[in-house]
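Just one chain is shown here, as structure tokens, and it is the form predicted alone.
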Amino acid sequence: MDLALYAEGLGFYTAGRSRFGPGGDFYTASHVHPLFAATIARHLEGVRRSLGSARPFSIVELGPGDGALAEGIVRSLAGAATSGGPIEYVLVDRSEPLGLRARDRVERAGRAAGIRVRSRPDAGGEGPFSGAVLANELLDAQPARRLRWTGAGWAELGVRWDGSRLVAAESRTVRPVGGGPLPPGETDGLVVEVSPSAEAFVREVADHLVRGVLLILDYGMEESELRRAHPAGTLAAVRSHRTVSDPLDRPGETDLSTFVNFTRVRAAARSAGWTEVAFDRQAEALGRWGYPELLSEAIRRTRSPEEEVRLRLGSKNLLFGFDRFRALELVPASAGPPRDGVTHEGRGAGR
């Protein structure tokens, strides 16, 4: 998955292609609804209240595809950077070509918003920070293990070369999965997959970001939901907006991704220290961020009915379109605890 998806100059994200919005191979709620980057820029624009205004502060924003998201952003604060300390926002891509083309969109809105745009790496090669760290859509996206359960235990899930193409493989010599071993599958042939990737990227920013906080937004659900409403797992492979039946066709031609397994990102955030302020939907989060408000701002500039038909059937999508998307806040539990513009109202609670 992490050769398919990433091997330099062949894989999906890195072969030079646009991956994104309707003429790629899908979109993400940044290319549904503009008001998606403006309720997010609000929400970061609290953090940075809370933070201390007069300090620089920095919004890094990890995988940021073709960079909609981050020009949305970027001009939504561009009110903001007027004021207190100087605003940066910085794009962490593995993949060069989309890096740069990111860098190119993103720059010519911090230009207009008096934003410095910048691009590096990875999270942390500049030591600790202060801001906040986004991550919208890269963790499914993030190369997973798939496990099976036999019965008597877990079979490893793999792929081996027949001589003409990649075929399906399974293994009962499993590594240790890390986090903590699986608990037995409720039934045979269950499949669950995990991501050590997505798991020590949490370990990663926990490293760097001293105050501030992380957002997760993604796809995916707890564990125990998975299992039951998924029991062959979620391998999922899409090309130009289409589901393909078998995702080892093509390999680098095709978007491969797996659920979020919530349960183990936010177990292997506790282990690293994070504090956990909200874990829910993503819809209710976008209401307790500000977007009701944002939205009935918008419906008022309307020009004729026909616009805000557009405008409300857009926002509709945005909200029901991705029900199963959900949002982690995490706060560095050495900061202490979250102070007004970060604190939300059911801490903790998974749902």
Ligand SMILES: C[S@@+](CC[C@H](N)C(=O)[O-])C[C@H]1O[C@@H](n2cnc3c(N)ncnc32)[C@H](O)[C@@H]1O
The other form holds:
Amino acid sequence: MDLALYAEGLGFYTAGRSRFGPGGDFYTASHVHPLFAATIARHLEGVRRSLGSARPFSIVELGPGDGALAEGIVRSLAGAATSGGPIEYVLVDRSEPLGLRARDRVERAGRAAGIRVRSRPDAGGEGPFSGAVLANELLDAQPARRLRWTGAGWAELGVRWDGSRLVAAESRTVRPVGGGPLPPGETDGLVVEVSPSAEAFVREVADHLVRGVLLILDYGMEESELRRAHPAGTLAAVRSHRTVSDPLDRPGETDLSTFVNFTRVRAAARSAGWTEVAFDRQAEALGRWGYPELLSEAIRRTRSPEEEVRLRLGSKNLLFGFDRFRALELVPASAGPPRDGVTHEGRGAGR
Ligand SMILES: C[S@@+](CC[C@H](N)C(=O)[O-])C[C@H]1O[C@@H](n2cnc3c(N)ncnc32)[C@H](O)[C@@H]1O
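One more: the block was the form predicted alone; return the form predicted together with this ligand.
Entire complex below, previous chain first.
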């Protein structure tokens, strides 16, 4: 999965083709409606106010892809940047071609908004900083381990080259899984996915973010829900907006992803010292961050009934089309209890 997505010059994200939007392979919420970025921007502005003296306020986006979300956030923060002190937006993408393209796009928006835009190959180079780290649909795009319950124990699923093509393989030698042993399967053949790379992000960001917030938005569930709802696992292969039945077919041209195993990611966050502020459905998080007010304002600004209908339909898609998405909001434990109006302590936590 790592090679198929990220092999230099060959992977799905690294071969230089655009994968986003109608002419690509998939959409994210960032492409569905500008209110998605506007709502996140409003929340980030609240975080900035709560940090008070943190100057400049850094927003580090991990995995910005084509930069659609970053552009929307930068545009939405234009007023805030002039009135509330400097803001900088840092794009961190593992894919060099995507990172360069996103930087051009977001830099243009940054110049108009008075926000400095930078890009980096990894978050580690930022050193200790205050601000916000944002990851939308980053964790599902990380290589995952797939484990299958055999009735007597767990086996690890993998891939083998049989001399002419890639074929599925299975090993009975299973390395330990981060966050504690997997409970035995409820049924033979049950597949559970875990992603050490996804878990590593929360540890890496914990090393650098001193004050502020880490927002993770992605499709995924608790492990117990995944076991119930997806006993065959969630590995999905997609090309040109269509599901492909064989994930080993045309590696590098096919998007591969798995649902985020939030039980393991949250356990990694706890052991890395994060305090969990909220873990809830993305639609609920957007609601808390000001989506209804922004929607009402946008509706008031429409100039025709048709424009209003289009806006309402887009809004419906954003809230209900992303039903399996969760929002995980973390603050560094050393930052102390979150301030009022910013981090919503306790809401949704532990659901
Ligand atoms: C599904 S896209 C996310 C799209 C984008 N966040 C949005 O809202 O439209 C996943 C992105 O994460 C990037 N990525 C994957 N692993 C990464 C890593 N370790 N560090 C930074 N970016 C990474 C990929 O190159 C790709 O651009």
